[in-house]
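There is one chain below, alone, in structure tokens, taken in the form predicted on its own.
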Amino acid sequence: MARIEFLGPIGKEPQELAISNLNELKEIFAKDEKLAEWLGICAVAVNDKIVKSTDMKINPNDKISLLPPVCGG
């Protein structure tokens, strides 16, 4: 199963899910009110590389990170 990490202020514990691509992950998270808010604004990394395509194949041992936007000063 892929491991999903929620960074920063998202405030959720890591999860392990059996998914084959990021579209499946998006469908699952859209059902969670708290996560649905973050879906449109977070960057997504697979094995520490930012990805844009939700069609990307996910392997069982992949690490997926949801990266909320940050600002600094």
Contents of the next structure:
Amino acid sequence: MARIEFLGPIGKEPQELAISNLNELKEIFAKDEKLAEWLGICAVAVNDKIVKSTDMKINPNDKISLLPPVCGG
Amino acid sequence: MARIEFLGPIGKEPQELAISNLNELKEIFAKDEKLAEWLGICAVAVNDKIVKSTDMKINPNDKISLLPPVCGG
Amino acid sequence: MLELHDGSLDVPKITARWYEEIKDKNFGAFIPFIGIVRDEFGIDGLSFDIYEPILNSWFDTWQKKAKEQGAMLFMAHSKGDVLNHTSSYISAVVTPQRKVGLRLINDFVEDFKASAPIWKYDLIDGKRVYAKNRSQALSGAGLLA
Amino acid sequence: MLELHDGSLDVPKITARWYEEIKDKNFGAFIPFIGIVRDEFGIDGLSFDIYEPILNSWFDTWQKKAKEQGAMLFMAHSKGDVLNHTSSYISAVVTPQRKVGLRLINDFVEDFKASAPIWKYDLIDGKRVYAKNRSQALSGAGLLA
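Could you output the structure for the form predicted together with the partner chain, given that the previous block was the form predicted on its own?
Below: every chain and molecule of the assembly, starting with the one above.
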């Protein structure tokens, strides 16, 4: 199972999901109303590296992070 | 008499000269061998304001300063 | 050198410590950038969440870039609450030559604002309110939309 | 604020004093630039002459320019001898917004190098040697040639 973490202000508990790529995750998230406002503005990291394609293969034990808009300083 | 000061590394004592403009000063300085290496690289201030023209009228008690190349910091 | 502190940063102490660390290493310029929380929008202060794994790798990448130019970077940031008129952020560059340093601190701070995984909240009436409209989406945002 | 000191600058003390002065005034960014004497060309240090009347008016002009942008400038410089690995120059800008501040500190330091009436000497074997080939002629130079 991959672990999904929702960072910063998203305020949602981590999830464990059996997925083999990010396209599957996208389909699952499309049904989650709580995420509707966040998906369009969040970047995605797999094992702490930001990724740019949903074709990315996901292995069991991978960590997926959703990163909302930032404002350090 | 105007007072002429030679700033920083020029290492020359101040002079008092009876001149009425900077063109006269230029003529006097042209004969000063010690200044030969400096005139081409020095800026000139009258009463602590840098001037760009030798037509400038000089009054008695004016202070004229020669400013060689700078390197602060 | 990246350091995270709970609450406000002690600016004189941190910058003095960095200066002591570098002063005998023959750098010619030390340029700190200090961010101070402004009293604006009716806030009492700001609060910060940080995702450290990605912040660390982002900083390491910049440190390598700095080293290639003979420079070195420092950064300190607050976690949690930081009241108005105190500091939440310090970064600094040390370089042999000033021009490299002035360009580097500018580029580093700009990229920090765009890329560092840090979330800012306004402290209003004891509550944390996400500063959404002052935040920037990261490069690659919207992948799952 | 322009201050001249005999010999090396006490960097932590000066920058801490400036920070204390501005921290409650609702500026958002404080950006010091600290120059440190490098051990190079076989020197033991540097030495400086300053012509204060023109330095003061040059600084006042910049302070006005800064105020028009809601910013404020500080500067400290050494007179006389400054040994290697100690500081001879600190300038700082405080601004509401970082972008104005980063541009201003860059432009201020560049113009300082080109325009401030300060003469630099290398200290070599106890002698002061004018750093002629690292110096820049002022705008208007050559008027009497």
